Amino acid sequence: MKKLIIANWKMNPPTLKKAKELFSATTNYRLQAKNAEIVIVPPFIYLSELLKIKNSPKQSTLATGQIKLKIGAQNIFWATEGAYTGEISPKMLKDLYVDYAIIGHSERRKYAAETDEMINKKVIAALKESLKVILCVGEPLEIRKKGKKAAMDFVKNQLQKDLKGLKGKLLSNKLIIAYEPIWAIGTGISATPETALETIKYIKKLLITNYQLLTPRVLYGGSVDSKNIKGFLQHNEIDGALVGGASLNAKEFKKIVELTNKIN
């Protein structure tokens, strides 16, 4: 399976002319997508532009076997419609063909107020929609202090409540983890390949055991770039990763899909 590489932009740029100069010179570069899916998550103000730019007869004459952009959102509402101001539904970003969807990422867990019984709302409307949901967990720095067990005890209960209700054939094909230690988002500090492994085997073990899954796929999200890209993907059980700050520059986030293409 081609490794998964997620570019979050979070709320960046700041206006839709530079935003379609990063698309373009994100997406514009041949390479063979031999190991690689891509999927730019822009700011929700930025989607249909994008994605016009995405469907356009330039963009769909790229040669067979060239990267296949996906688009996918950084967040969503439970609702599908209604007096909920200020927000968006699944609904809405699949008549746009958006393909996949952030929620629960640490962010919007920390400046937001989500609750884990929110994400899961989030989680089972996307699914009902047929999104794919990239469900962001992981611990922060004073529960990792306490050790491995503490980390992992963190993490199994926020599958539990992220996931509550759900198992099986819903999830099937759709769900996909990010393990994002928070304690290395945003510091320039990153989780070590073997602490970022023994975590996501983990995560995979419950998914099998709990959920049913029979090929769960999870990714590494934490202040990756291209220094350290080949370090984690390089072990066949993380499956990719979320790439938040080094997915603004364009060569370098084109550095990171390269070595990603790399790794046999």
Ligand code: 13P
The other form holds:
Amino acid sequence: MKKLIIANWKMNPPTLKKAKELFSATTNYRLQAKNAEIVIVPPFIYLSELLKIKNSPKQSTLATGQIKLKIGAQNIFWATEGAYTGEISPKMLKDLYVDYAIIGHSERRKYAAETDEMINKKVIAALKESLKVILCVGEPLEIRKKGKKAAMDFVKNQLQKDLKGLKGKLLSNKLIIAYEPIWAIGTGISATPETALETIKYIKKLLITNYQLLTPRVLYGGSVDSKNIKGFLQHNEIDGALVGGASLNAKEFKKIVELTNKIN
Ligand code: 13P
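Switch from the form predicted on its own, shown above, to the form predicted together with 1,3-dihydroxyacetonephosphate and output its structure.
In what comes next, the whole complex appears, and the chain from above leads the way.
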């Protein structure tokens, strides 16, 4: 299966002009290798304009090579329409041809007080509209300090709540889990490939036994860059990376994609 490289721009860059420049610089080159699928996830407000660029015949994007390029959203709301000031529905995103939605990112859990119950409703709503879900889970530092078992129990508990009522066909091909330990996000201190691998293997086992997924896809996220990407992705079980800071530098992101392509 292709490795999935997702660029989560978070609340960057600060202007539309800069967003267009970053998008073009990130996507405007041909790559012939076949081992990666790319998803760019900009702030909502830039989605329409960037989709126009992506779909313009002039744009010689990654999509015109053999690499698939898709667009995602950083969040969604669970209702389809109505009196929900400030929210964006999965239907609105589908209407724009957005393919993916990140749900339950730790920054939304922290700054927007999103609970597992809210995240569960969002996952259900996204799947109903056939959006692919990138569900983020991962433990804080105080839990990791207690040891491997505590970290795994934490993640298991998040999955139990976030995926409540869902299994099998409802999820297959549509659910991607991003294991993002909170202590590794934006800190420059990534998890070791070994820690990421053992947690990801555990998550996959849960997805197979408790959620009847045949081929679960699980990514690693947290201070990924061109220097450490190979260490993670050389393991078959790690299906890709969710990249934050490094995706804001087009050259760096391109390196990450190129290195991914070289992994068999
Ligand atoms: P960084 O790559 O900046 O650590 O961010 C990771 C992340 O949160 C991606 O969603």
